[in-house]
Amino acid sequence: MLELREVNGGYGEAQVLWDISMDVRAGEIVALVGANGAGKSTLLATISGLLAPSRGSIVFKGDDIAGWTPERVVAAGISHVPQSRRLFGGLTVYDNLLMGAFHRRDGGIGGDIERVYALFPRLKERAGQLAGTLSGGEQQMCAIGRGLMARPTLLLVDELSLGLAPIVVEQLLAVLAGLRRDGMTIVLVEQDVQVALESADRGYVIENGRVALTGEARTVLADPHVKTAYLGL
């Protein structure tokens, strides 16, 4: 579904990504793991069009989307759930969900909101509440729900567990697993290496803006370097 080949990029003259190549197959969860500052969030922002790569190709369903605008990327079927949620705090939960469907002109938006409520019943209870007053877990639910409102085939989730209690993380991971069973493809960026790899089919370890290791998730999790560097074993 997604193929990156020798992608370089960053912020202006500050290069962060160095010759990143990776593949994401339809219907799988791929985990991108690594330390803070390794380039994971920059990579997602480059895929979703928030940053333009300086070199390399990003092929999604046969089209090279490198340099496309975020709006065009979303319309093609990629939704980005950003780090720190980035909700519209002064808008209600319901209005935040509607913002996820800003590019759509079909008649199915109401039904999709109900599907999001079915995944996250707490959001239905909080539909009229300002998003800025939600708990951290509720905000993450709303951010994921907003991403789903675009009807993506590829969902990019950045730092799912950031600042959340373990029980909330488990609930959110269960939702992602359910979406995967329904056919959605997910790229999960996560600083908690064990949580990410235990939930994924395959994994990529990003170090200093480069792919340091890749493979089946359980193989990556068992790698001696990963155990030493990220799990303290």
Second form
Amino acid sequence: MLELREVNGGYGEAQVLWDISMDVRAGEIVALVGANGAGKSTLLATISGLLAPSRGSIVFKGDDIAGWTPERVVAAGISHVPQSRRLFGGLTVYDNLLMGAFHRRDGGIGGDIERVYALFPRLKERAGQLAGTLSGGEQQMCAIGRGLMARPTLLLVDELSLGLAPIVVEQLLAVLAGLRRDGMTIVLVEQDVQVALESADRGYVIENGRVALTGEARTVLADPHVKTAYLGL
Amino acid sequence: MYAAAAVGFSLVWGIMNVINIAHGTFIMLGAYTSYWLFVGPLHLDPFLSIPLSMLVMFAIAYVIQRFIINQVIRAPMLATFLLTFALSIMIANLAQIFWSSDVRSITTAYSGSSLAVGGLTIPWVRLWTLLVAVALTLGLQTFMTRSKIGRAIRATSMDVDAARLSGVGVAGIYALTFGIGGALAGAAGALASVSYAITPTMGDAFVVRAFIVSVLGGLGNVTGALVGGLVYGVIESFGALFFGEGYKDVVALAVLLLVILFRPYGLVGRATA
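Same protein, different condition: the form predicted alone was shown, now please give the form predicted in complex with the partner chain.
Let us now look at the entire complex, which starts with that chain.
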């Protein structure tokens, strides 16, 4: 579904990504793990079009989307839930969800809002509240909800667990698992290696902007290097 | 009048973080648009030419944003500040070349008449100006809060990257915002053409006042700009009355200073906004 081939990129002169190759197959959850500053978020931003790769190809459903604007990438079916939520704090929860569907011209927006409310009943209670006043967990729900409103086929979630209580993380992961059962493909970026790999099918370990290791999530989790470097075992 | 001049200025500042020095010249161009429509074969009343003036200025401002200011929109504020300053000098000088620096004015049939309520005499022109300013502000407010584009404009001002990830074409949104600011300047120009002398440099006085009024009202706060404009007008008038005409700016600027010191978020804003 998504194929990255030798993607290089970063911020202007500062190169962060070095020859990243990666595959995401339809219907799977892929975890991107690694330390702070390894380039995981940069990689997501390069896929979603916020950053343009300096070299390499990003093929999504047959189109090379490298260098596309974020608007085009969203319309093509990739929705990026950015790190630290990045909600529109001065807009209500409802308006934030509507913003997620900005590019859509179809009549299904109202129905999709109800679907998001069904996934996160808390958002329905808070619909009229300003997003900036939500708790951390509610904000993450709203951010995921906003991402879903674009009606994506591929959902990129950056730092799902950051700053959230374990029980909230578990709830959110359960929602993602449910979405996957309904056919959604998900790329999950996490600093919490254990959490990410336990809920994923496959994993990529990113170190210093390169793919250090890849394989079945279970295999990666059992890898001795991963165990010592990331799990402290 | 000040309110009308400030609403568009405040919008652009608040949403795009651009202090548009050229806003005054947009008002000037709006006033000339009304003037030429008035003296032309149509002999259009300045109040009726408001929509046309808005349309013309929307188009001009849209193009200026899309092709000129957009190049530096991500640069520090000083860059856009200097750029719009340069634009304002250029536009004012072009106006001088094309239309000369002759002072022009519009005199309508109702120019001298006023409404007497009790002991007060209110010129009709002022009253209509106020009504138009209020109508424009309410219209803009409704557009910003109720429409899809208005929502996207506000979202873009809160988080540009998140807006892009939501599928918003930010360059287009900025051009539209600037265009709306220009349209409001066009309306202000049409209003100004009735009560002020029309010259290529008439915008200078307005842009300074628009700046003060925007701060009084709270940045980007559209209704705040309206309130700020009214407050400023009253302060200036009373300042002139009590301290003499020469001191009215002193009084108005002193009030600005006090507002910045004690209510930096504007007269009607909230500290968290």
